[in-house]
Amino acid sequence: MDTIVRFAPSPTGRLHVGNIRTALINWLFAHKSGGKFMLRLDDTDQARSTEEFADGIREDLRWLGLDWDLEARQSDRFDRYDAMVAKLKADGRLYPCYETMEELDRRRKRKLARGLPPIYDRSGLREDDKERAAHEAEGRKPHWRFLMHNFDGEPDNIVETKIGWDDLVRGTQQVDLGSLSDPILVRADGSYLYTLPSVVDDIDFAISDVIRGEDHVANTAAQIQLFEALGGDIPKFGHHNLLIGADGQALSKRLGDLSISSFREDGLESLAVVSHAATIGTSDPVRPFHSLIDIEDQFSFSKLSRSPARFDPQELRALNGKLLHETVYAEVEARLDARLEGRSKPEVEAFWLAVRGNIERFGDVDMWNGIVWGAIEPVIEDGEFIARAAELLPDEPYDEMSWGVWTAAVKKETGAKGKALFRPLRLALTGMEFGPELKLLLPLIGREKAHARLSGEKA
């Protein structure tokens, strides 16, 4: 069986720091494998749906450098999810309930006080044509549960029923259908619920692994089951662990923060956002790559935790920083050339080589762009220690050699060492307490700059 994965999104939001991770874990075990990977719209809440949030899903997937072979949206199938309900009632196996949900709720209350577990009694299933249509008479519309063959004899004989599978990530896992509700497939407005299109989905897309995220582990017993009475192919399944806040607390309130859009509006690099997705929650160290190629060959499930992944800002900020501290000229070379228009090659060059160490988001260049090659107001702080070097600042040409020279000269003729030397110099040239080594700035202000700044003059 090739492999072929799916990544699921609902278009009702954008994506966020969770749903990503669970994209790049099925992207990267599809190329690995030398599989495809598939971006499913599950778009079958028509009212919340949107194609602008379509549109955003696969502007964040492009972003990230995740493409995929096929697409398909659930919205197109619903002839096809009709059949597999029409199946499903003529086999059996869907019958409807007319319980309202506050009557639900009131029966797993009393339940949960008897010190019962609160699943679903079947007394849908038990009722008559006459009974039915009494509640149809109401105005009652059924929602429709799939029976589960969890029980010995008749339907209301529930028995312990172990569903085993060998999980990608977690290894042998077990859940025992007798301690669930049948599942609710179709609701009351004869909308569907996610199991019954994502199942048929994976039978008719031949889904070889559903890779997903562990609050699913309990719905994979129910759903091998649906595999089965709709005569499918079941898939491999693998639950790997979720993101929680550094403060350990879930991240479900601050989504909107952590969507991948918003990352982009911060200025951070794509693929900073998807070397902090592969390696959190792993054995790996979160370190930044410089290609989804390098991402993929160290990824294993045999490296996720069993712990909750924590998600922490600040920390994939700071691996922004380290990517772009470690790229190369060659990386960026378009992206340098559009912002510092009219400068050379060379210059171009030596300017990133000289500022990269010191920004944490790509944008940070224009600031730098504005110190080295714009106009400034140095700060003079000992007047007439800057004038001595301005007296002592050597004719150009100017390479890495330069600032060594200069500051040598200063240093002999004021006795000035340490920082007493170098900050005020900085201070000068610059105009700031910190930055880039100045004896990679130093060519590139030039000494005609150089000399305007240090008489006090802004250039």
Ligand code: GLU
Second form
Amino acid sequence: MDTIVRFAPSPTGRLHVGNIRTALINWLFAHKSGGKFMLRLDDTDQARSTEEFADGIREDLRWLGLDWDLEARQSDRFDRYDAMVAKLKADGRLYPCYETMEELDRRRKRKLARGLPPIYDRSGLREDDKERAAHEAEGRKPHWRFLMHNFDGEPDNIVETKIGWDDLVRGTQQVDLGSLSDPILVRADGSYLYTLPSVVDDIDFAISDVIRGEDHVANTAAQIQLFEALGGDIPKFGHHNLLIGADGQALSKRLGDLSISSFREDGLESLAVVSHAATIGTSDPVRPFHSLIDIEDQFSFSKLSRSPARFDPQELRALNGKLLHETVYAEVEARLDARLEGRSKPEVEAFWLAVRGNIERFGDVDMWNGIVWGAIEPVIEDGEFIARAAELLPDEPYDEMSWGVWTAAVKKETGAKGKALFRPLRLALTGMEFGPELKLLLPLIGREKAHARLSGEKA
Ligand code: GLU
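Moving from the form predicted alone to the form predicted together with ligand GLU:
Entire complex below, previous chain first.
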């Protein structure tokens, strides 16, 4: 069986870090096994799904480099789901239930109060045509439940029914269908819940491996019976651990500050986002990668931990800085050229090597561009010392040695050393307390500008 996996978001919001982790794990799995990666838009909830969110999902995946080989949307496939519903009805596997959600809720609570498992008692299944007609006459519409095969003889006689699979991430799994309610597949208004369309699609698109978050483990057992009921091949399943927020709660798709688009707008590198997604919640340390291929090389299900991982936006930002600090010039050449127009290639390269260790976001290069080549207000605390240093500035050409030559001369002349020597020079040359190594900045600033700044001029 060829490998085909799918990432199946609902276009009811923007993607967040948790979602793209699922997307990335699927993408990596497909690429590692030479298979295909499918984007499936689970948009059966027509009221909440929008075209804008669908576009947003595509944009986010593209930005992250997670390209897909095929795409489908569930709203194009209602005929197919209707046909499968007809089949399940004909086979006696889908039965109408007329309880309202409030009635079900009341029954559930009563069961819980009596210490019983709150599972649906299949009363809808026991109703005859006359009773059903009476409900209809009252204007009620049924929702439809999938009859699970978890009984012996009569459906009332529910017995322990272990459904097992060899999970790609969690190893041997077993869920007792006897402890679950028959899932609702179709709502009273005729709309589909996620379960049936998902299984029908997984069959029709020959999905070989269903890889998703571990919040779907219980669904998987019922879905396996649905695959069987629809006559489809049962794929392999893998359920990865989930991310939780700083408060320990599940990440919600509506948390705007954790959305991929907010990271992009914040100026984070897409590679930092995918590096973070690839290493958080694994046995590997969170670290930067410089390409998806590098991530692919080290990816393995066996590294995923079994417990949820806490997402910390601060950690992602730090990782972004770390990635930039070790990024070679060739990787950012085009982006730098766009920001540093008119500068020669050797200048731009030297600039990058000087400043990359001092930036957290790529956009920070603008600030250093301004400090190196723009006009700054020098900060001079001890005018006499700085005036002496200005006189001692060596002649050009400058290279990385020039700073050492100059400061040795200033030290000899003034007796200043260590912080007392370097801090005032940095303040005068850059207006800043901290920054890139001055032996790298001085050749970029050049003698004329350096001299002007040391003389207190805005230059
Ligand atoms: N739309 C479903 C979700 O986002 C897909 C789950 C699945 O992968 O089967 O939860």
